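One chain comes next, on its own, written out as structure tokens in the form predicted alone.
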Amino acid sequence: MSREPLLLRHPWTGERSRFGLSEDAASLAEKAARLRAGQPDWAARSPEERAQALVALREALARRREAMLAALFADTGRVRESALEFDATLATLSRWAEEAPKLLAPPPAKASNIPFIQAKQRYEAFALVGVISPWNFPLLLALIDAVPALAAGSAVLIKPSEVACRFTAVLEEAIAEVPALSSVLAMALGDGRVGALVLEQVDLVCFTGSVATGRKVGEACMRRFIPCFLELGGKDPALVFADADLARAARAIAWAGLANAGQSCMSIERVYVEKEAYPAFLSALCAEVGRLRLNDEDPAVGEIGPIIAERQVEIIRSQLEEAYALGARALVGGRVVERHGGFWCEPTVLVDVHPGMRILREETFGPILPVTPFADEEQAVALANETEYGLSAAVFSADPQRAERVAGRLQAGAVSINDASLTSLVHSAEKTSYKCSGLGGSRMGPASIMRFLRKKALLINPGVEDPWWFPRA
């Protein structure tokens, strides 16, 4: 393995250009040595003067806006949902500067379940971190686990897809602006060869993406005794009941299951409908869909963007095919289509669709929606659950308590009522995914900073003779 430039594609245009430099195992360690070198002194730093550096990033980011949406627009061929995740970021850097110092203070010592023995707890950051993150929101993800990291304490070695990894070139200008940063947070570029070699350096990883790979990344973390935090796909439901305001309900899924092209592991791919409802639910949505327009003629006009990854224009065509071949029908959209070497699915409805179809089974990543009917609540939980996912869900009814019941039923670590996909939002709540969305920790909320920092006990005796020592002969 050599280091020779990744040849990344252009989403929009197909074009294909050369950028950066893969790593190999040597460059690789060298770089996580510097990092190690560096985090003694970032993490004797108080957490108010880390929570500064983390502000100085945020501002050398916003100056560099329009760079890093050029830059995005080349990794992901989109500009809406761009320009949401460059300002989620930002907020993200806030979020942490605020809140980190607060989270970090040791609580006081107190008296143990032993009287006279006190109690102190101490918090030591592992000292690298590994952020191996996917190619769906590049900036954003890349930085959603190294961010807290940061704030904790730890230096951290970002893998970004090699699908769209451009932004980094923004970022690390970014990060050269900041002294205190830029000895503890660097990029590794490369595909999944150099992944695994980011698994053999750190100390602690942080995993987004498929639950294939995810498994290997599991495993490997398990043979060197090193923790992992895996955020991995979905495949989430919402569960729209009768009594529900329809047309609320098809515009918030129309927006949870279509936004960034569906390509969003929270993304809402299985709509289940109380039968009363289906009709008229089915025609608010048909009409909420069939609005949405491909941004393949102008990259700013349009909802809907490209298929960012080539290799996942083939999951998305065999899995509409297989479920036509079984007796669906699209009643919008329902294609995959090529214009100028980029790949766009249309915005799409499908109906008659069964568990039996790979569609209703496994992640698509893209914008589709297939729409079954329900008898009654039991059916719609069972149906929900039917799935080897369990990221998040939706709910939909104009009773409180049903709608908080059915959520306590649904196996999915965020259910959104009332509304979809209000975790990729909301990020002060603390989640755990279920079944295999993931392992470990929650991302979300003030629990998220603790993921990487290791709890010592200081037991301290003032001076008392232990009632258990050996007896005095």
Ligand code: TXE
Given for the second form:
Amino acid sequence: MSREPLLLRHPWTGERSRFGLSEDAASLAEKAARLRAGQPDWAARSPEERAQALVALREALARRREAMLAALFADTGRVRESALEFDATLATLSRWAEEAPKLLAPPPAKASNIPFIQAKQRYEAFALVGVISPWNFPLLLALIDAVPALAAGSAVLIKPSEVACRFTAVLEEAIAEVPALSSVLAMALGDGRVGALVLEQVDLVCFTGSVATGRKVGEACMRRFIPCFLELGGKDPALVFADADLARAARAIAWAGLANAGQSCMSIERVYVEKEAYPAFLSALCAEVGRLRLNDEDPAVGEIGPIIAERQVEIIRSQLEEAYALGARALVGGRVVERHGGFWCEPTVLVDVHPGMRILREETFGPILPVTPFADEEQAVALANETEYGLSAAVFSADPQRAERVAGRLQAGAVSINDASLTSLVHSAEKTSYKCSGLGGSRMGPASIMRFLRKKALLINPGVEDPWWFPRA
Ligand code: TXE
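Can you swap the form predicted alone for the form predicted in complex with the named molecule?
First the chain shown before, then all remaining chains and molecules of the complex.
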């Protein structure tokens, strides 16, 4: 493998252009060594000093808003979501700068279970954290784990997706303006082969992406006995009971399933509706989805952006074709269309679907809502749990007790009640995925930063004369 420019495709125009240089084994090892050399000084700073550096990075990024939005447009072909993604990234930096110093204070020394032995708990950051990120929110998902890792005192090497990495040029400029950070935060461009090399260099891995790659990453980390945190795909269900406010539910589900053209791990990808409410809900949902427009004429106008990754086009197309062949019908939308070199999936409502179809089993990552009626609570829970995924879910009901009871039975790390995909907005609540949607401690909430700390115990005998039971000389 040699160092070569990446060939990137613009999702809105289909144009291809060269960008940057991918790493090879030698250049990557050099980068990792440089970060390792910088990490002890970084870790020796106080949490407050590290927080100041994160605030400085936030400011350096905020000054580059236009350049970053242009890069994100070239990476993803969307405008509105890129602005939201950028603002969410700035908020991530502010939040960790504020919270980390409080969370990192070591607990006071205390007596252990052996009354005369004192136990002091120390935290030591893993020296070098590797972050491997996907293309759907390229900036946010490159930094979502990197920021708490830095706040904890680790150095971080980010391997962004080879599909969408133009944003790194702007991010690198911003990092260069913060000298304290530039020796402990770097990016490594390249495809999965470079990702695999990263796994050989780092002490801990945070991976966001597909289940198939996540499995390879997990296996490689286990071989080296290094911790890995996997944030993988989802096939999130929404359950709508007949007593719910159907108009609100339809609006929430349209948003949660179709924002970012469905290219989000916590998109709603399956909708189950109590049969009494099925016709009314369907007509409300079709009205909501029917109003949404592609942004193919003017990127700033319209709610549905292009399919970002070229290889995703075939996945979406083939899932739709198989569903039609097995009897599904599109009440709204239903096609993947090509416009001036880009590909868009029409916002779609599908009915007459069944679990034999890939579109109900596999992650679609498109703006498609398959809707199925259910008879009662038992069946609703069974249908929702009939999946290899367990990322998040949503329940709509006017009865709060029922909503919480059902949420408790769903195999999902987070359940939104009378709303959907709230995990995209609420970062303070901890969650762990079920089944193939992930592995490891919560990325959200205060527990997130603890993932980057080794816990070291200092066990102190204050000089008790002779606590040992062996005979004395
Ligand atoms: O992900 P991959 P892709 C889903 C979505 C999509 C599928 C594939 O359903 O259809 O994943 O997307 C790096 N060792 N999600 O192909 O392949 C790779 O270079 C180490 C869900 O983009 O998992 C990239 O940086 N790294 C997801 C990252 O892994 C390797 C968001 C993700 O790539 C590697 C995006 C290897 N052997 C897609 N091989 C979500 N849940 O948020 C690849 N990579």
